[in-house]
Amino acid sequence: MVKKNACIFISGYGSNLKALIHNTRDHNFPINISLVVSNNSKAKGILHAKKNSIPYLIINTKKRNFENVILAEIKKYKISLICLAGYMKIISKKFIKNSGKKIINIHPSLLPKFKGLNTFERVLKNNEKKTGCTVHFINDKLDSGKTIVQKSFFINKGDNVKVLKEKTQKLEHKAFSEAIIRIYRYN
């Protein structure tokens, strides 16, 4: 198997980053991670890539052609596929349609519910009895790009925030390489 090139977007932690390098390292999975990038320079998710010798980017959202440096670094490497991993900022239409490759994001509840930011405390507000997370393409609408997978739980009664996050985002260690897999098994 061929593999893909593919480029990795954080904000923070990166724990999603941290679960795709683990399943890159099987020769079934069909991509390997060629670039990090991050608009956050203190974001903990850099510490995966150094330690994987991965290459990363930081950029500055605040500088006007951002966007072109970023897309010339996925034109350098080869990049195929782009995941949003807990990427905090929107991306333009003028990006996706530029970029040519596929693009996904992971967000944290069961899409079309509770699109953008606060998930949690929304989920909570709501009383929902359930939620999960869900992997998407990204499109122009924010949120909005035909699904790809989702994953979902039961909401126990004394769950906060900080346990549905918790639990959330083991659901999505395993939805984003679930996710990865269908758009290239028949490929």
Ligand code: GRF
Second form
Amino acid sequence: MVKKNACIFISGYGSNLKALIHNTRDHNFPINISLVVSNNSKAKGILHAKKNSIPYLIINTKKRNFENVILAEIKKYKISLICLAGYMKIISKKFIKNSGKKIINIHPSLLPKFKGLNTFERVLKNNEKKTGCTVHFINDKLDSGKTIVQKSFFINKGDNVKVLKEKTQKLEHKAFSEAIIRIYRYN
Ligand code: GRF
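Got the form predicted on its own; any chance of the form predicted in complex with the ligand too?
Time for the whole complex; same chain goes first.
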């Protein structure tokens, strides 16, 4: 099987990146991670790239041309798939159009519910029975593209933000890889 080259965008801890790196070791998994992009030079996730000898790019989003810098690297590494794994910057319409690549994102709620930030707080405030995560394609509206995989769990009495986050991330680490397999097996 010829694997596709993927680029993972991160901003922080990188637990989703870590799970993806682990799964790329399986020769049946459809992608290799060829590049990691971070907008935060202090992101812990960069360590996962370093440990696994994956090239990484730290971008300065204050510079006007930063998206062009990313686009050039995406071309250089022949990237087919861009995965936003906790990337805390909005991707511009221009970038989506100019990259011409599949771009997917992971979001910690059952979209279309709770788009945007502070999802766990809002889930609890709204007395939801269930929550979970969604992997979806990116379009030009925030957290609104077509869903690829969604996973959910029932909320227990007494679950707080920390517990919801832990339970959601556990599901995310499976959902992201399942979505990638789905994209290349069934699309
Ligand atoms: C994840 O929970 C994801 O849903 C959200 O940001 C978080 C990133 O976590 N978009 P990590 O950096 O992968 O640990």
